[in-house]
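Only one chain comes next, encoded as structure tokens, the form predicted alone.
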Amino acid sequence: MVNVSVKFPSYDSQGRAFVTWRPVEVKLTLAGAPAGASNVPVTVSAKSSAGGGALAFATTLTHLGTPSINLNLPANGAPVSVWVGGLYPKASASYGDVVLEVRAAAGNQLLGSQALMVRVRKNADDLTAAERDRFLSALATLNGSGTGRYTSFRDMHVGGPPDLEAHGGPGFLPWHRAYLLDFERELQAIDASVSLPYWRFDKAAPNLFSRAFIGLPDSLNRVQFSAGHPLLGWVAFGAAGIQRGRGVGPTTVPALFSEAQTLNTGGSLHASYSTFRNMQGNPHGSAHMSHGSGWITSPPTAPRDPVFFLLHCNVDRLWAKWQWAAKLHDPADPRSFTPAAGFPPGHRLNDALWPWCGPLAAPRPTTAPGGTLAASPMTAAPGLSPKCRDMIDYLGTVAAAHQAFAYDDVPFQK
């Protein structure tokens, strides 16, 4: 019986495959070919559920893939490569809502298949109820009522010497990209279908700022959730609960730079990272302060409030969108990152990032809560001890390696 094995480069512990907009190389191998056949023509395409993800196929690594591709598979079982990625902008809402299919060109017989997910980071306000609830459940598990792995992330983003590693220089964006990636991978170790959503803080977000999602503060700035909410037992500092000011609500549009203003200066796209990175003040700092008061308004306490991670996911998305628009993903291009001059450790291109690296000695912080960056079953990049330069080409636009995350409105381009 003729069949085709479909082998993705990596799977999670349950044998599931995931892609982003960035294609990965998949091997197709034919078995059981008819006697005397030299090859078997096949068509590779995808079957999608309503509202599910979609796939693009090509014979090389490119953003120019098509919804289907015709290949000839050798009868001798030699593998053939096909590059498979999400068909932008059609991302998945759940695992298995898109299936790769290999069918015989003659007769359309199904010869092989693989269910998968086009997993990308999405606007939190646009999540389905199921996506929202999976994220909140994983987040609550990570917190573990104050005893879970979440405490490491709380303790990474604190005052004193660690604050100098994360803020105040060009390392701000690479450091937080590594931080978010570490956090997201811990969530995905709990539920691989989860991606970290972002709060687009230049627009109102009524679905996000609700008791069903990230909560709403009462008159005493204590965040309130709906009955049965996964974060009702949230503990980040002593007792259960979250302290957040009432400056942002369901209809609030914070007073800060819009996305267009952040990406552009003087009416045109920022020409280099040296000017774009000023977004650390506005909109980043302004988004923190838009809440008026509470943990989120101060760097040493901000990660105690889970909205912090959605805020910073949007900061990283803005960097990713600028990189895409400016076509600046190459760490060797000085426009991609500020050249090394006049900055402390942690802010230069080839500096290793604390707390995922050593040395744990002055002038670097002497402790490393959380240890190395979480490994991923989907990719080896950026490694357990990333450097600033490793966080620039996150999609593998220039290098061969990618970091297995992408944004719903930032395509892959090569």
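If you superpose the two forms and keep the largest set of C-alpha atoms that fall within 1.5 Å, you have the rigid core. Predicted model only: the values in this text are computed from it and were never measured. Residue numbers count along the first chain shown, from 1. First, how it differs from the form predicted in complex with its partner chain.
- Superposition on the rigid core between the two forms places the CA atom of residue 35 2 Å or more away from its counterpart.
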Contents of the next structure:
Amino acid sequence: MVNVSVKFPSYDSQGRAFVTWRPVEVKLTLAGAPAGASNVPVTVSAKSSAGGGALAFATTLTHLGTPSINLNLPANGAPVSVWVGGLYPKASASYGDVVLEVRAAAGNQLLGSQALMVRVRKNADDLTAAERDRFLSALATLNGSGTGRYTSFRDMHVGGPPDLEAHGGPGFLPWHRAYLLDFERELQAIDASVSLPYWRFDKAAPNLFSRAFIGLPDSLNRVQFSAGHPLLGWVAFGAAGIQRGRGVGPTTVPALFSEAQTLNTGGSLHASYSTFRNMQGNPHGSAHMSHGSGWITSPPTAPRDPVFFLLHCNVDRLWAKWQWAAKLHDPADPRSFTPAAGFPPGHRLNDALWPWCGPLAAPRPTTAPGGTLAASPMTAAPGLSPKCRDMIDYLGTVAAAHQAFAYDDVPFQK
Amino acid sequence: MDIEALRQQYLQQLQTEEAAAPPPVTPEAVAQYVASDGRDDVKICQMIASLPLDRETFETSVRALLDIAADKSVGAVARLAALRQLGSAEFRAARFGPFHAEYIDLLRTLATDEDVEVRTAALERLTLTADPHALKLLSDGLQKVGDALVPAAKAVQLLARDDHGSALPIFRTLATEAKGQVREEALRALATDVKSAPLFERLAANKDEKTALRHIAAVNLKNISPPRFAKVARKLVLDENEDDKLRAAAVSAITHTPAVAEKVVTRRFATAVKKLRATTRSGALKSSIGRFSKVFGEG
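Switch from the form predicted alone to the form predicted in complex with its partner chain and print that structure.
Full complex below, order starting with the chain above.
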């Protein structure tokens, strides 16, 4: 019986495939054709559940994919490539809510299929209840009893020499991109359908700032959760619970630079990274301080509050959005980062990022909590010990490799 | 979707939105306005929020903010806004370095300011890095050696940020003798105190205590001794006369803490939990059990 095998470049340990907006090369192979048969014309398309992801197909790596594509599969079993990515902006809400189907052009018979997920980082305020709960459960599990891998994320983001690695120059954005990716991969090792959501801090976020999601502080700045909430047992630095000021509530629009003010200056887009990175003060620092007080307001204590990871996810989204708007993904383009000279170690294009590169000699940190970057079953990029330059082309727009993450409002554009 | 058309549309949208936003304010303009007659605190706050803290103006911005925060003739609301923006500037560690010593000195001065909100903000900030001067002020206040600069519950909370545990004896006393929020905060402050494990066990199991207090005790016990917590959690979950919120929290803790789960979760326990889901009217308990079942099955 004729059938088509669908082979994605990578699967997780349970045989599941995940894509972002960035297409990946999928091999289709015809099997069971009678000897001497001619090529078999097929149509490749996606079947989506209501509210599920959608797919785009092309014969090359491009952002111009279409919802279906016609191909001829050789009867001799030679594989044919098709590039498959999420059809922007239709992302999945759960694993398997979109299925790639290969059907015979004549008769529409289903010859092969693969369930998958268009997995991208989303606005936390727009998550479905199921997406929110999966994220919170994974987060609670990673936090565990306050020991283990979670503590290394805390120990990476502390005062002294580590602070200078994270915040001491233009490497601020690449460093935090690697940090978030490491963190997200740990969450995905617990639940592969989870991606890190972002807090869009220039808008009100009533669903995020609720007792059902990231919690609301009481008069003593103790964050309160709904009964049975997974984060009720949150422990960081040995302290139970979360201290957060009352600066941001369900209807608060923090007083900080908007997305437009962050990406633009004087009526046009920041022309290079060297001025775009001013966002480290406002809105980044301002977003931390918008809560007024509590763990989130100081670099050494900020990772004790889970909202920290959502805040930084938005900082990274803003960088990603500027990169797309300015079409600046190529590390070789001097506008995409900063000149090599004039910055401390850790902040130059070819510098290795601590702690993933291992302990270094003083004045850089002499310990390396957490070891190398967590691996992903979906991609080898950016490697286990990334450099600043490796974190720039996260979508694989210029490079051959992508980092298996994307944002719901930042498309892939080749 | 035409991605390039979307990009062009987005660039246009950025221009429109940027034009509509209040323009960035220079630090000189802020300083000039603060020095002017008829200044208004709300306007000062707005100007402070519009400081870009960018490469070109960082130093002059921080200078202006330090001056406003120290100026007692300016209203507390504006001084607090200046302190918040100084906190934002702190996130540019290398650039802020030259101002750090002056900033800490200022915060120490503001820790005894006439305005309680300014005092609290300064102490909040200083205790995040366990500043010894701030810790001593708080400790003296709690022991009535010095002035109580903030309410006792707040003082306990801030004092507990000292990882060295020098105030543990104070917290142990307050956790048994104080009332209300002070007692709750003292109990939280003992989160890593192994010597308090028997107290946590007693409190977590005592139905005469407030649920909030019992919950804190249970989380602390989970933190310092997962095996001891496992025994308490098992009883909490299976006791039909127990508070549903506590039962939900216990199920949640078992689900998300492997060291506890390995002591508690047996086929028999999972079956009992499944039955509980069918009978309870508590939505919180149902949803906690739902998450438990996803991880451990249903018996």
